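One chain follows as structure tokens, the form predicted on its own.
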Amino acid sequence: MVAAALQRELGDDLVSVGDAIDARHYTAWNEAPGVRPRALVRPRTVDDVSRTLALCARLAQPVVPQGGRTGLARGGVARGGEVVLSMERFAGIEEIDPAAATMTVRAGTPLQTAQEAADAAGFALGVDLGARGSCQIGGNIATNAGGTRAIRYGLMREQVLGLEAVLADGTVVTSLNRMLKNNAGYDWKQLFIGSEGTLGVITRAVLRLHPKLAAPATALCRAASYDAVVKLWDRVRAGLPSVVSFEAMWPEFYGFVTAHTPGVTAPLAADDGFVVLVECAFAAGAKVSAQGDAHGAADAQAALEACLAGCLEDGLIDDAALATSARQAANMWTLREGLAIDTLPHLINFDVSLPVGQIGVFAERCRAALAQRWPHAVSLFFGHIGDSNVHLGVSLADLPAHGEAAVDAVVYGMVRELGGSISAEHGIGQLKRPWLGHSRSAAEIDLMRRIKTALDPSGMLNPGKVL
């Protein structure tokens, strides 16, 4: 039996079994509890996940690695029958090393632990997610989650220099490297990220950190059209280089959230125009001037405000609010997150990617195409926009039998028609995979095939996931 096996190989102490098993461990973000797996593990050290992969492969025994539990692709859900491989005993910040700027953090660490560990190091994190306090650096790397500050640092793989991960064999694979630099052969640690757990087990990072940001500047403003808001883009990118987050949000979006997010009273009115979330930030001490001043949250605000002068001067947007305080500042961000649209009836949550200037035309057509299949359907249109990210909730109070998958039809069909990605984040778990060829080549899901093959030949990490 597998679980005495692990239990004999681990100990009660890692192993856990039956109704010892906590329901969080197979249940996805947001839905009833799954099928309970076959066991439990929870590691301490890399030895302990070294070990327990070893016994599995031996046994043919299949395995779900498992982090914070906040992605929304099932990627690290059992279907029946697996073990559960939860990194979140195995946490922690190595090492923090000022003069090559970099962290060296264990895979289950919280993400909001290692920014405040790197803030009072007096640096940065380039990689802020609304489940910060939740998800965790591996899933966060399994996953190459991107989040609110990708137009300014890039998504997870730009902050990874150096990986550790365990093979389905049980090899521990380690390169900790802390250099920008380094072309000795093969960036294998590429492969592992974005791999949500189907080539290896993640198990430590070394992360690039960034100049700590003095306090934000933030804004809201109204743009008339799609095409307005990317000719904003353009003027923002280009007249405000501390920009750190550039977010849209649709006429129907922005006028649901704001009726029915309490305590949030909106600064700009909800009518026909786009909205638009600007946050700026410079590093905190960089010197501005000739006698020596630094930025603060002061130069912030007055650079975002002179940039958003000259849009209103151009027409560019018709009205403008910047936030006086941090709760001003909350609030508007409080808008953006949408939480409220949680309370859809049967709310089905799409994260796609298209060509920035092919966003207007797709949230156009995607809502005609919706509207005339089910005429009573709820669409909300909200993103990053920046970095080509638009974020979807489609509501049907009177969803039929299977009918999400026609929804899916419909969302990804359009995806595909105008040469954009099906998951931007959050991945492909088991909910994208019957659409990755939406997004992907024959010859490149082959490629897949071959590398999966090549470091999992018997399939056992994550099956059903992605692939």
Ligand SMILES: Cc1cc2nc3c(=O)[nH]c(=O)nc-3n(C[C@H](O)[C@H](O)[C@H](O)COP(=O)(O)OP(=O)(O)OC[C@H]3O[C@@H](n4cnc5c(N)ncnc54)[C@H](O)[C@@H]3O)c2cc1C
Contents of the next structure:
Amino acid sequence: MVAAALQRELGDDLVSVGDAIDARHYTAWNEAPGVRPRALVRPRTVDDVSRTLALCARLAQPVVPQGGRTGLARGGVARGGEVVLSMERFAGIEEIDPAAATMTVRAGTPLQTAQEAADAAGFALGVDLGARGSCQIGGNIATNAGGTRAIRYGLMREQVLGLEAVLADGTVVTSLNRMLKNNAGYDWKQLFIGSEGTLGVITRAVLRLHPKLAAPATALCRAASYDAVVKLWDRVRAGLPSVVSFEAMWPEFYGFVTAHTPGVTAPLAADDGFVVLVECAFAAGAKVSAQGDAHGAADAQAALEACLAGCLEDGLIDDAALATSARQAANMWTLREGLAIDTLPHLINFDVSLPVGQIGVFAERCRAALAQRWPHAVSLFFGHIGDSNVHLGVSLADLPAHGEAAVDAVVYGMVRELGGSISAEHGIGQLKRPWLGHSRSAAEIDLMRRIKTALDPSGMLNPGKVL
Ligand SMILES: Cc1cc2nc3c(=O)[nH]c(=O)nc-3n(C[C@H](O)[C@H](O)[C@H](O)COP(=O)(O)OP(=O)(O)OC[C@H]3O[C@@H](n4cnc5c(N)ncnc54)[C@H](O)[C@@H]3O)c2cc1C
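Right, the form predicted on its own is done; let's see the coordinates for the form predicted together with the ligand.
Every component of the complex follows; first up is the chain already shown.
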């Protein structure tokens, strides 16, 4: 009945039902197909989104907004009985304003397409992440994505100057602001950034653009302990203003990925040291010399080499390997991205944050607590670190049925004990919903519920996610 009403209102081109719904629309990344939604709507315009939500509100029909389906908290998939609203057809760059250094972009645009458009116009986007080819700008905003450049440019929240969203009742709210300063009343767009599709559907955004970067310099270096990694971060932050990424790998993680990534030779031998990937890049047009020479790849190499030489001399690191080609740099990133660990049996991934100085203690205690309960547990730590984010992959070959919750309890219990957050950048979705109280107080969760009720009184938007 709902499907038929949607087809009558929007037409067969926009609405699919039954077998006509491609299974990818009810599958989360790396997971088997879940529940087929009641209908799939793929709008081509903002008005299509508005009419869909207005009709679903009248019919009390729950809706799941969906982007590129790369989210890692199962926020963009149906749980049963919902309509999925996929933004994939509402894609494209609407405008690049070079003077304001902004891009107006539709929500369904893949991140990589937006990055390439920015590059072609002589700019760079502030957010980059491994799923760039599939994830969408709308999904990046809805999850407040972080990624590998957060230490330089901040998270997605820092990139959004203007936003358009469709509310649960179909009302379109547009504020495609292009000014850095705009304090005219409440900055309502902030509510939608990181709301994971529970407060409205994001349709368009104005993103900040940054000066295009010249070719980066990339290196791996080895530090003896987590404390040494923190000292190295202090030094890099102060002495290498061109730093873009600072990514740490614990010895067990580095040992695993170097042994299980075919075709990539480890630039540094795996031993009991921490391996850190440092990348720096200058703005392409920046002038360095009195003669007005522009920065290039060689300057980045020289700056990184000088910084790491100083760190070696002062004993902060004991070895380093500087990439001398784009291929070598890509190999370093392949190791850090660590897709090799996905082959481990019953892998459970965690994305948490803690004050930078606490991450080493967290990793030690967490590993010990997991090993005490499950002596054969494999715990692999890695992460962005400079922005307080650490990832953990736990593999238990003999994980009992429904054993994931017990592992979650150990890891999130430790996060709570140390005052961290159960979600650094992937969001809460369905997966972390039971644990929200580990990072947010009752008063905070009550405030979130009040906001949800104000914007979506019937709870039709992405029910069962976040709250
Ligand atoms: C290999 C890989 C690497 C990754 N690396 C990172 C990383 O470094 N940093 C990071 O932060 N994340 C990372 N992720 C996670 C994921 O890519 C991000 O969360 C991304 O922002 C999700 O975007 P999406 O378009 O795929 O959204 P989806 O997965 O489709 O949806 C995610 C959530 O956003 C909501 N949503 C989507 N579009 C809209 C919209 N237009 N309006 C309202 N709500 C919407 C959905 O309802 C859902 O709750 C990675 C994922 C993979 C697979």
